[in-house]
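What follows is a single chain, given as structure tokens, in the form predicted alone.
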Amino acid sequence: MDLNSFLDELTQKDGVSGYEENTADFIAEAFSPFVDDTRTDNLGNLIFLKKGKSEHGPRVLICAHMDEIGLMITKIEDKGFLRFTSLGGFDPRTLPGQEVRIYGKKIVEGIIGFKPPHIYNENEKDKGVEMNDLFIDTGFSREVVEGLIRPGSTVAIKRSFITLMHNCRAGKALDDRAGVAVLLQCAKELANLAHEAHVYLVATVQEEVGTRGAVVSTYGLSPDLGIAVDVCHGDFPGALDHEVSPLGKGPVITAGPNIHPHMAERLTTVAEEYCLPYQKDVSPGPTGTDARAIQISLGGIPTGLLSVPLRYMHTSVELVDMQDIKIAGRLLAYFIMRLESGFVEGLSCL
């Protein structure tokens, strides 16, 4: 399966934080031809092992989260309207008019409604959209809705995967299904490369609600080093240049206190040696990724962060460039191919 088809199908699999099962099944099938072992841990992290040729080779964790932001039903009101809260960081301004799938006794489709501006009163005209102003309309009566849905039912945004110009694709959940695609590209590249390291490619759960999957998988695998693969803000009108990264110019290598300096340096060196385009970014505090969990697990894990530029983060029309994904996968594979025990041992000395 090529990366475009993989992402198309993957973004149509609903897997909000804590409820990633359908997503995991599809990912496992896609990765199976390229890995030596597949398993799932107690939290739901999907763990693939690509064995190295050395029995005592370094243990490398590379992870990308497979969960997506979503919603959860909180109340059923008169006439069947559903109130909800967010699972992860939805901006309420992006929600009115969205189509959704509600996971009750069966999947129920609905739309997110909002009071139209034609009937605003004077106090509402300058008011921003808040979650409490929104509701889901399924078209069913309250009696029917109560037979299908209950408070606690999860809700996923329904959105097609869109092909745009210049290798661009848009859709929901590309944060961080684009990262999972990077892992798949890495696995494909490693199938043709010799490497000493034992590589654990992990599709983590519950990143959007607190990097929980990365905590559990790092403790469970006890790697010598780890790399988180996620998305960062792509360029768009009105953004400051130092806050965004252009699409189509390669993946982004992050530096900062959350990142081991030798890891960022080695990723940069490998990219330059293999003439792979890359970009740089700095993060002065904990990154909003699985990297922050990997770094402070166990006795401390040397950690890197590689990101795919993405526009319109945490909306249903997140946009990426497929070339950035492919290059990121190759960079990781070449990094692993070049990994030797001496480098790993040197990570403990700054």
Given for the second form:
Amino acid sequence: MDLNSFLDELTQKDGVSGYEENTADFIAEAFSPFVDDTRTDNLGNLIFLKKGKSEHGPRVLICAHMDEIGLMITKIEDKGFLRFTSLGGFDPRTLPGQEVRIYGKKIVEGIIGFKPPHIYNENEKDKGVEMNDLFIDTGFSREVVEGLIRPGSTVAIKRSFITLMHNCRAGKALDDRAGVAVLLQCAKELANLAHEAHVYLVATVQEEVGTRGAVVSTYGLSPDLGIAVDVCHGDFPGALDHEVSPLGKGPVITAGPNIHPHMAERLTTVAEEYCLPYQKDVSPGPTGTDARAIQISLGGIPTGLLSVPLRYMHTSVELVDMQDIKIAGRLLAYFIMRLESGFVEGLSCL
Amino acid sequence: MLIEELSRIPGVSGDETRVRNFIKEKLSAWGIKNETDSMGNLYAFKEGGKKNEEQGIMLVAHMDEVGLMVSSIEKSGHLRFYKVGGIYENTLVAKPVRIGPRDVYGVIGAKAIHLQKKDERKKALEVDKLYIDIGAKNREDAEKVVKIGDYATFYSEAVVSGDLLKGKALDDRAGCAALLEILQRDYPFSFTVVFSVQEEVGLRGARVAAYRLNPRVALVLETTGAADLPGVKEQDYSVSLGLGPALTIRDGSAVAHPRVLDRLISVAEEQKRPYQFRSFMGSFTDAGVISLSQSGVATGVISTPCRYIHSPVSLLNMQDWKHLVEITDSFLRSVHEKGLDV
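What I would like now is the form predicted together with the partner chain, since the data block earlier showed the form predicted alone; can you produce it?
Let us now look at the entire complex, which starts with that chain.
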């Protein structure tokens, strides 16, 4: 399956934090031709192993989270309207008029409703919409709704995968399904490369509610080093240059306290050697990615972070350049191919 | 269903061509004589029985929908836009759109929540700060596929499930669909149906159509905003879904002709069909200009209640729509049989 169709289908699978099962099934199928082993841990992390040539080769963890931000029903009101809270960080102003799928006894479709404009008084008009102003409208009566949905039912935004100009694509959950696509590209590339290292490719759960999947999967695998693959803010009009990275100029290698300096350096060297476009970014503390959990697992894991630039993060029209995804996957594969035990040993001597 | 197909077609005010062509094709296939005028209004002449001696009845629904128009292309390749008609601004952000005759896809993005300052989120997003992203590398790149003046519509798939219909542009494609349903039936008399343009930017098409036809009686088939929603006081609902089509007594543009209104009520009662009165007295419909055409036209309005009009996805109850069709049908027959003293 090519990367485009993979992401198209993957973004149609709903998998809000803590409820990633549907997503995992699809990912497992797509990865299976390229890996030696597939398993799932107790939290739902999906773990693939691509074995290296040498039995004692280094053990590398590369992860991307498969969960997406979503909503959760809190209350069924008169006339069947549903109130909700968020799973992960939504800007409520991006929600009015979104279509959703509610996971009750069966999937129920709905619209995120709002008061019509003529009902607002003058001072309300300039106010940003708040979560409390919003509700989900299924069009069904309270009795029907109560038979299907309960507080705690999860809700995912419905959005098709949109083809824009060139290699640009937009959709929901590309944070971080774009990262999962990077892992798939990496697995495909590794199929044609000789490598010593044993590579654990992990689609993690619950990143959006506190990098929780990464906590247990890193512990469970006890790798020699780890790389988180996530998305970072892409450029958009009015953005501050230092906060964003342009799309289509390659993946972003992050440096900072969350990142082992040798890891950032090696990723850069490999990109240079193989003439892969890349960008650099710095982060002054724990990053908002699985890398923050990986680094402080067990007795400390040397950690790297590779990101795909993405515009409009945490909206349902997240926008990426497919070429950045492909190159990120390739860079990881070359990084793994070049990995020798000397480098790994050196990571612990700072 | 026709109503789903109609909902999916892009047709912003001033750019109704594709809706018109779709309807024209149906009319021609059904052997109904039709013509257009210089503004793009589409007239369907339903003929039956003897040629009417007196001026006839005109039924109207508007083809146009609210949307956007590309106003400039930034150096970066992003598109700035104007609103066409009264789009509810708070629903623009984080939505896909289709632009121009080539249906180029774009998205209306928003600054990521992570990059916002705390107070930013408290303010509504201003429409003049929003833009459409088509993935272009720069202005020249964007100009290969879009141009200033291109119209853009929301992109959402119409879906009927049970009694519910979700989709864009149901205001007033539901009215257009009702008229197409009427036009497929047999009547022993003649009348004219108008699919009007530019309703959403000032009732401009219907003005011309009414002048040209100079009817005696007009009935406007509309889709009206239902506010039967949480956070809204019951007196502000205007209309509710599922209580039958809504009859207008008056709105911001017209007072319904009492004889037309009375007849609508009496045929609904006779047929034991549910109906409700639209209680919001604001906003405008084609009735405003039709009723004032030439020396005046007795005009009424019947509407399908619809939640979230003027947004990317609206919701209506198909039972309401079916009753609207039947009441309109009975109204036509009743006026033919009993006349209407206006």
